[in-house]
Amino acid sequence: MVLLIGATGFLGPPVLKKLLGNNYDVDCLVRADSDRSRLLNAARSAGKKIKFNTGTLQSGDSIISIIKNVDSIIYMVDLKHTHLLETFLNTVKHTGLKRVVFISSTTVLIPLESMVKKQKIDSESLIKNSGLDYTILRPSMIYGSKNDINFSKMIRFIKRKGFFITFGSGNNLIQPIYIEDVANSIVSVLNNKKTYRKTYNIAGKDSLKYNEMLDIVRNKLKKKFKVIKIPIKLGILLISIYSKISKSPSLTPDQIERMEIDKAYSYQKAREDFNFSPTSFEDGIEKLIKESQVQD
């Protein structure tokens, strides 16, 4: 049997299906109060029944009797909320469980110093120093969802406004990667001896520029869009007073700041460990425009 915890978000879904196909018991652990239905549609498409735990990660006697019952879980929940990290490891230690998979991402990577690369990278060594069979996987930016927070929000805004506002020259190097094999890493990985007390970096088959990102977006919508780029530092300067008059910015200075990094991957352990091939993101992004039109 194996648990998701975190199994509400945008890459729930996705990872539960493919659970499901290759047919694994899966139980999900959710707040009394999440909305399950993204969970059902994925397991309807599947053909399956799902199992809710209703518990929350604040409390570990609320979660204790679930994971005695469950050999392996894989763990969704954002890794830069450490407090709930430490809860679940704590909880773990009084059950007989020692499979855990983490979602971490490759935040923790980017060379300027933040609250959230702290908190991610300060429960990494948590994780390290558990005692779990653990595996860390660290996807790039992901993307291929509805839900997603990077270019689905992309392609709602061109197809309303007709233009696009990027930050800096263009020129830093992304490598953004499909949500499906972000899901398909972790089950190749699940029951993979070789990964255990391992960490890996996945990311999109290429990098490119994010001036080439923009040009493949543009040929994949079959749609014009005048791109408004605003250089860094008066784009921090903008995004600072915004976040100041915004009660929930969608965007933060830090933010701003780091698209002028590159931010490019070598997924090569993965490939060796668990045949890691990921989608191109000319595959992806089309997918992704394809899915948006029939939801449209």
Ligand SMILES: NC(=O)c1ccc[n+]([C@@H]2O[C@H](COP(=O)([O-])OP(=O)(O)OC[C@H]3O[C@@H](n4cnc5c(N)ncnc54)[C@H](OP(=O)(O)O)[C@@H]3O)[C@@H](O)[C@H]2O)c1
Given for the second form:
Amino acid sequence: MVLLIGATGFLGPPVLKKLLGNNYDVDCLVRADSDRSRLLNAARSAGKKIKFNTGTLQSGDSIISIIKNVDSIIYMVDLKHTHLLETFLNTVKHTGLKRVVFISSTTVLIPLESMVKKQKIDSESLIKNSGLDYTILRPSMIYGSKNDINFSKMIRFIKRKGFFITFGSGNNLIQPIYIEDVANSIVSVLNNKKTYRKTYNIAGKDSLKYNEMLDIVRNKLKKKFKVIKIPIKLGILLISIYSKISKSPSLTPDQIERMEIDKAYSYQKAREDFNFSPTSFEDGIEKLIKESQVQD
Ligand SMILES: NC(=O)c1ccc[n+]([C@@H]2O[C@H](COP(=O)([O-])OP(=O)(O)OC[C@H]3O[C@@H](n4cnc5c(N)ncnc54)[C@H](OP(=O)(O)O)[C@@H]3O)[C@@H](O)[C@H]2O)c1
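Mind giving me the form predicted in complex with the ligand, seeing as the form predicted on its own was just shown?
Now the full complex is given, and it begins with the chain already shown.
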């Protein structure tokens, strides 16, 4: 039995579908008020049933009773919540369970200091010292479902408005990963002993300049759109003002600062240990555009 923690988020449903498709029995730990509908849909589309256990990571008790019947755990709660991870690790220590796959992020590799980066690095180091048979997967920016806040949102914006706003020159490198490749990686490492006690970067097939990415989106959408480029410094100023006015800002000044940094990653270790072979951005974005046309 595999237990998913943090499955009601963006990544959870495709991971659940992939596990069920590979005949794993799956349980999910979900908070009482979490939306389970996407998980139910994922299970239905795999033709399987799943069990929910209501609980929260804040309470070790809710995990202990569930873990009794579990062989491995996939932990998808954001590692920036170091206190939640600590509760989890302290609880698991008192059970016999050893195998946990953790989802971190390439944020830990960005050459720019931030609170989130520090929290994730601290969490990774707790995991490495936990005595568990862990595997840490670090995906780059994930895209490829209508719930993604990156490319799906971008495509909807372009379709509606006919233009797009970017910050900086657009010459920086990016390497987004298609969501199915993340789900496949999780299933590939789950019982692969070669990956125990190791950490892997996983990313899209090739890195590309932000401007090249825009050209690919333009070609695949078959739609002309204008790109309004705002210099980084002006962007930081504008977003600082906006984030003070807005109650729930969708962009923060640090995100703008990060937009000029190259985000290209080697996944050679993942290729060697579990045959990681990611989708190209051209193919991934084409699938996303097709799916969004079906849903329009
Ligand atoms: N999205 C990306 O582009 C991206 C890129 C790289 C790495 N990652 C990493 O991939 C992982 C999954 O990302 P995601 O985008 O799917 O995250 P997400 O959408 O933010 O989902 C987070 C999940 O954690 C659960 N959670 C939060 N606090 C909890 C608690 N106290 N007890 C139990 N569950 C709790 C949430 O449950 P509720 O539904 O109850 O809130 C939700 O299921 C994260 O580690 C993230 O850092 C994501």
